[in-house]
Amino acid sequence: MSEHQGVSQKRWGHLRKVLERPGPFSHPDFEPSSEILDFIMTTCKLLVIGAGGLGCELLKDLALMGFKQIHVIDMDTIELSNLNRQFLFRQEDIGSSKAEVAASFINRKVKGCQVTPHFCKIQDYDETFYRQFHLVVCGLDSIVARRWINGMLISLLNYEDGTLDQTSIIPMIDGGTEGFKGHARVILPGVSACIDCTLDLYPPQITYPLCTIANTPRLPEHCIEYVKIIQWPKENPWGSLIDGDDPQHILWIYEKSLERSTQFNIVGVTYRLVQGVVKNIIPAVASTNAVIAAMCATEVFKLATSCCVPLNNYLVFNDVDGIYTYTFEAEKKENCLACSQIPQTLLIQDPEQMKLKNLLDVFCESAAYQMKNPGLTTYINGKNKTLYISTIKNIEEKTRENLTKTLLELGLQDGSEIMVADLTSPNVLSVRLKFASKNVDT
């Protein structure tokens, strides 16, 4: 045995004990082998999405568990407020890419590890990029991003005569934390419940009465919400959409919120609070991140090696008062927007009165859809027709008048199909309208 092999045997001895001999918790189909460790160290390719509180812990855990082919993607830069828990970063790193600094740190500290950074949005890559990975691990603070990557992995599935090709499944391990609470879950696209199957598990966003925000603000959050929902659309500094990950957007809202808070003698508006209100973030706790990341890394190891039965499929963690965990199996939703093979149908109770803006409200406010900024197109008499798209300025201007028209005035009928595009999914959703009124001419 060479010196290098001897060091390797000692360094990874704890893993070899699990992978090279059976145990009481082994998977029923597990076959111990020395080749399994070689697979995770040389072949298995992982994608970590997010290099923040959870992401730093995940990268550290996975690198120390033997995974060497790791990619990390994050669009954020490092801020001073990150340093109390995102331990891969130092003060001199402020302003730099989280993904790049995190990758460099791990590559220096863990010999042989090759972390490849991607300083961009997950939406910047197509299916060719995501198809190369064996597993995807998410350490995100955004439900929108979770839904997008969930939709991407589902779009990679192959079906032959209605039967799912198991080799096309890329498992997704999702972690999330909110203060002293968190979750870890294992999603097998096409097999187990996906993100969209369980949208109702995510907490509703906090909202404040508009009259309070506009007339009698009492809290710093009221000032921030005023700027967010009233002042931003009025002044339109960078388009109609607020990007909570864009420092320019956050800084503008912060400065305007400070002005309003001074006007009403309200204290407490901080840059971090603005981020929290805009992105609906609850302050993070380092220990919770560590626990959830460890759970997720363990599930990655189990799935990559088949040494143990993986989580089935959702674990809740709470250490507000003591430590409490609970595991349950989230069930697939029969008509899930993302993973079901069932065509979507939307019942319209009063098509004579329902306007296009009301239809947009359904897609945004309904618990079943929870979209953010949907764009609608359809086919009428065999020709494509854009009903409304707000994300492209010139198209928004041309289609704005459609918002006040009824569905019938727009030429939509019972059975018409609407194509809905939204940032919550990489795929276009097809929805068939079903008119409830029997007196409508179709």
Contents of the next structure:
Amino acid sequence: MSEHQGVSQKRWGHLRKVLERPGPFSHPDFEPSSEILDFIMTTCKLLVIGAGGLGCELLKDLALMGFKQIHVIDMDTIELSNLNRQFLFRQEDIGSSKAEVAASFINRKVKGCQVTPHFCKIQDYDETFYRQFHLVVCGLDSIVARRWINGMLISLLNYEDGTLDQTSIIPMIDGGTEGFKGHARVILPGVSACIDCTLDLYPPQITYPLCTIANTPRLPEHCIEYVKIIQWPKENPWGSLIDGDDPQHILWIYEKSLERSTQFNIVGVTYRLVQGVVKNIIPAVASTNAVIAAMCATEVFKLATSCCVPLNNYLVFNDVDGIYTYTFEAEKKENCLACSQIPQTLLIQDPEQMKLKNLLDVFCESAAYQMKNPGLTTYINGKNKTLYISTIKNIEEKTRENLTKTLLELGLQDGSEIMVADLTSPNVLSVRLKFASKNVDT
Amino acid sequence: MIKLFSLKQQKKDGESSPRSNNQKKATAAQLRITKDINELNLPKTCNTEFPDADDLLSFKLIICPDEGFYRTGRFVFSFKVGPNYPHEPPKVKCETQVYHPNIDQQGNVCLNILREDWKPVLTINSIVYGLQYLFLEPNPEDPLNKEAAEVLTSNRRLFEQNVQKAMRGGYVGGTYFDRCLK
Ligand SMILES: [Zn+2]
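Return the form predicted in complex with its partner chain of this protein as a structure block, the form predicted alone having already been given.
Full complex below, order starting with the chain above.
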């Protein structure tokens, strides 16, 4: 506290007004205190995922807000086309890591802030890494990545006898933009709707019927899709998959698409459109990013300080024509595959003797499960393993021998998690094995 | 709404954790495909083959129609389920060369639920039934193989002969088909 008392007295005056006295919009349980600012500046650890359009805004907002321990992760490098809106990057940074350049820019400009960059994929880190954060903010453009981090934060939840340990919750604030549209949402894993609960809200990628593309194209996009889906695999000019970053590939697709569009009297095939369709680019609008990032940063602040009631829980924003916002409460899905599974513990008395078929009997016969055709899979050494599935002849034949193996022989350990699919439940049940120790504790 | 950081000063460190036995968790796509596979209810004309029983994301479907133009044939489809399943449909290709209005020589299949009409509530089973239906009722309205579609509309007998010829192995028009009788 002492170090930043003098100079920062003024610098953080506006935050003090919010944090050191109650106000009409305070959270009902809010207790004003000078320690809260201290928490933001010294203890609170944030992870920003993505250092692109949203990420640059988020880092700037959070750093200027007083957060000092910020990590940022992004696997991409800077491209020329980023520079108009990703304002932490300059011409000479092209080719460098977005995370690294963004971090050093913020660290240089915002005194006292320590941004730590991670130039890699989110999948490169495990639970140990993600567990260190108080909050995670996402500025991503990919649904797969959102679902992955969502799944990760859910797997960090701790249940004791079926009750969620609230200290294991790492809130996720998710921002997203597409042109003039955007959203900001607050996810409390295990408590409120998660990414998978609301998958229906994400518009599916635009896809055109294959037969239209093949026979009755009407749009320039139809011609490009035709070259991409049908002509490329047939002629395979470079003997490889399409690389959207290879100008030669784009040029080839552009020329072929143009030929096809002339054939069908369609206008509008341009090099840029080809690039857009092939790489699935949605034009980015700097102001939308700024608005959504500001909303997300505000939510981070509210959650970190408890000074205000957080967004409940999904806000959509649209500034195509004037400004429109709407907030609703996305509902947690009862049978969500990602967040509804509370791992159950199954005590195994004699893991050295117990065979897989005995375990199947437990699922079918014990009063607690009463399953009909349980299919069992697990993870061993980070790889999926099918233990037994009876319904598919070909898998049954390959996994039948597992039935007479003991749990130990199958590579299962104390703490291993088994996924059980069964007709009787819309969910896949997750069961954690607990091996009874043979000897009395030493 | 819960007040989250009443644990305000609590410092979280990576080192202490209730369960960090380096267990990887199944992704939602993985869970969902496990459920789909466990509940596959195949019609008697269909069969699946999993080259690797531990990899439920990649498998083959074999259809042997017992009625219609394609009875006595054997057709193999490959399924690849991506990390975004069921938000996105699996990628399905026909590995058998077939004279069919809705399947082209590269194995692309024109089936609405594989592209524009896919919804996350659909399952692998829905696709199996959709593919089976394509062999019972080839649809000349949505052609990928235009020649075949035209023959089907104008001359059903000739279409039937062409299908037979292709399944026995040989040329139909300028295109060679491998034998695929079961
Ligand atoms: Zn959920």
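Note that the structure is a prediction, hence the values are computed from the model and not measured. Each form is matched to the other, and the largest set of C-alpha atoms that superpose within 1.5 Å is called the rigid core. Residue numbers count along the first chain shown, from 1.
Student: Rigid core superposed, CA of residue 118 - does it shift 2 Å or more between these two forms?
Tutor: Not so; residue 118 is displaced by less than 2 Å.
Student: Compare the position of the CA of residue 382 between these two forms after a rigid core fit and state whether the shift reaches 2 Å.
Tutor: Yes; residue 382 is a residue whose C-alpha shifts (by 2 Å or more) between these two forms when the cores are overlaid.
Student: Taking 2 Å as the cut-off, check whether the CA of residue 273 shifts that much or more between these two forms after a rigid core fit.
Tutor: Yes; that C-alpha moves by at least 2 Å between these two forms.
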